[in-house]
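In structure tokens, the next block holds one chain alone, the form predicted on its own.
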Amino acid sequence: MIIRENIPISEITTMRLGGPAEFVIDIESIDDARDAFGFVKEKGLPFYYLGLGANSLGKDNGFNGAIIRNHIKGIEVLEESKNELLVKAYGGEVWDDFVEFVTNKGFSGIEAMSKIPGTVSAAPVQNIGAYGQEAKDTLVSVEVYDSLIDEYKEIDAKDCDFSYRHSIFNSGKDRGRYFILSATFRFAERELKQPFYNSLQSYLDAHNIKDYSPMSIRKAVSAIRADKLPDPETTASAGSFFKNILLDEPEAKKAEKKGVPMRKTPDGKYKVNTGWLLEDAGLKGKNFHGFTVSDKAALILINDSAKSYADLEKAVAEIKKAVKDKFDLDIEPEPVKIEAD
């Protein structure tokens, strides 16, 4: 266990922005999570779970707590077969190296989630998911520390909550209770089923690709990434800023009058993609308090200029407003500000 003080959050997350952390305490080990929340405790510290920063926001005035960060690292195989895999990923482990273990073997399930930004321990947290795959699709269970009662212990994936963006892990009456230490996902010896989303097809299409392999998929979704993402090492962002729109039958009914496409999910909701809402609404490339819509994928807001969370939060309330003005619909960040519960 490594404990720092006084870490400017600007310097451990993407976006680039926050004062500084009383504490970050970086976990190397599973016996580590009980001293970590021991040392916690013992100085009444508010905490806060952070991967590698590409879903969190800094605020002005930094967090008087401690920041955990998972750095336990590793993969175990725990059963493999022709047409299955078993594997437990600790939650160090950076996600896309575990989304390139997993199809190196031919395995399906989290090809689609090629290049997502983060680690295995947020996977969970958010219900990451990418053009129709989502964690909670493979995910078999969780280990996780409880800091309530001071105990590990392993939770089933049937009991996460999962839906779009959303588990016990970051809503409810248990948010901010576990930290996750590892996550067992099951794969099967298979392929992405078509359709598949407009961009991933527009890409199979123009490269001439019928192999739907995933690792085929994995180098499709990499590339399509590689086009439209900001690297985070050279440039500030929080990745895919804004959720996507979930709309019942009724709300689906309404937005279709105003022309919003609109994708119908197996659980009977309509998913409309905000990178449409973003774009058809004219704010593609312009710049707001220093942050910049993405002209390449209109989800992602880029912090060119920008040193405070005061003006996020002006450039995030001007860009929903020109979205509620067009479509009546309303739009929420993804990144989760770091701050006490």
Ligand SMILES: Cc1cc2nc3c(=O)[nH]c(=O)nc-3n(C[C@H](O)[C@H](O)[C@H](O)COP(=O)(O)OP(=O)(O)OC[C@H]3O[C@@H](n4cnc5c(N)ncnc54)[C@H](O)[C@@H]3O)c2cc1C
Contents of the next structure:
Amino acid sequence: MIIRENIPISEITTMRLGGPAEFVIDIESIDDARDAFGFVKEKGLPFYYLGLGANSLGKDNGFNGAIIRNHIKGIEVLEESKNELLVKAYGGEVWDDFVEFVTNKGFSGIEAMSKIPGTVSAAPVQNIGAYGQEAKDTLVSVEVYDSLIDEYKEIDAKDCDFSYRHSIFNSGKDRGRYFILSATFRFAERELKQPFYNSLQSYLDAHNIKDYSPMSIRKAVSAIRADKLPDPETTASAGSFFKNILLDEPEAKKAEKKGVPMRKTPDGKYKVNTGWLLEDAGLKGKNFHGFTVSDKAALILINDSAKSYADLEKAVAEIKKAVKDKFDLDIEPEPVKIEAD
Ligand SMILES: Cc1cc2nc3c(=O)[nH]c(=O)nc-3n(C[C@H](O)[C@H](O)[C@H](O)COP(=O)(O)OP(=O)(O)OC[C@H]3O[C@@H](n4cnc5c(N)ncnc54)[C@H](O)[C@@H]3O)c2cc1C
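Having displayed the form predicted on its own, please output the structure of the form predicted together with the ligand.
Every component of the complex follows; first up is the chain already shown.
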């Protein structure tokens, strides 16, 4: 376990904002978790869990508490046969390295989530997803440290209440309770199921690709993303800044009258692509207080020159107002603020 003091949050999050965190604790083994929580509890510190900070935002006054990060590495194959792969990945692994590992073994299930920045730990938290795949589809269980009762536990995927960008880890009464140590996934397919997402299908058609093996899809998705999405190494952003919207039927009828396209989901809701709303409201490419709505993917807010969270708040308020004025719809940010609950 490594404990450091007074670390600028701007240096450990991809949006590159935020003042100092009082403590940053890096956990390097399963046993470290108990010691880390012993430390924060003894000092009475609030805590926040962080991976690579690709979906977390630092505030200007920093964080008077402890940021706890999972730095445990390792990928263990638990069972492998021609038809099935059961694999446990420790939370400090880079998500894309895990995708590469599984894809290399020829199994399908996460290849369309190639190049999503971040750690394995964070993948179940917001149930990451891309091009029709979601973490919940192959996740079996999550190993955690339960900070409420100071015990190690295994939580079954079916008890995680997964839905779009939602789980028990980021919502409800148990939000922030469980520190994720590792995640176990089961893969039983060899090819991504058709129909593919439009943008993926268009890319495959345009490049005359008929090979739908996991590695081929991984390459296609990686190419699409490299063209469209900012690289966190060189460009500050938190990825998609706003969530897509789920409407019930009466709300959907109202939105339809304003020309908003939507797609019915299996659970009877209507999904609105917030990127479309931003684009149609003429926000693509526009700069707000040092943040630009990406001209390649409108959901992405790029930090061009801003240094303060206060500027982000101003930018977000103006963008939300433009969408509200045009479509009478409320859009909500996806990234999480680093603060005590
Ligand atoms: C350019 C770009 C593109 C992106 N594209 C996508 C995309 O296609 N699909 C998608 O779903 N997301 C996308 N994202 C968002 C981001 O990559 C994911 O949310 C990813 O899971 C974040 O991982 P992280 O380790 O950086 O998480 P962090 O930002 O560090 O943490 C995210 C959340 O997980 C919690 N957390 C972190 N570690 C733990 C732990 N050990 N135990 C419990 N909770 C923990 C945090 O408290 C926080 O709530 C994108 C982001 C960027 C910058």
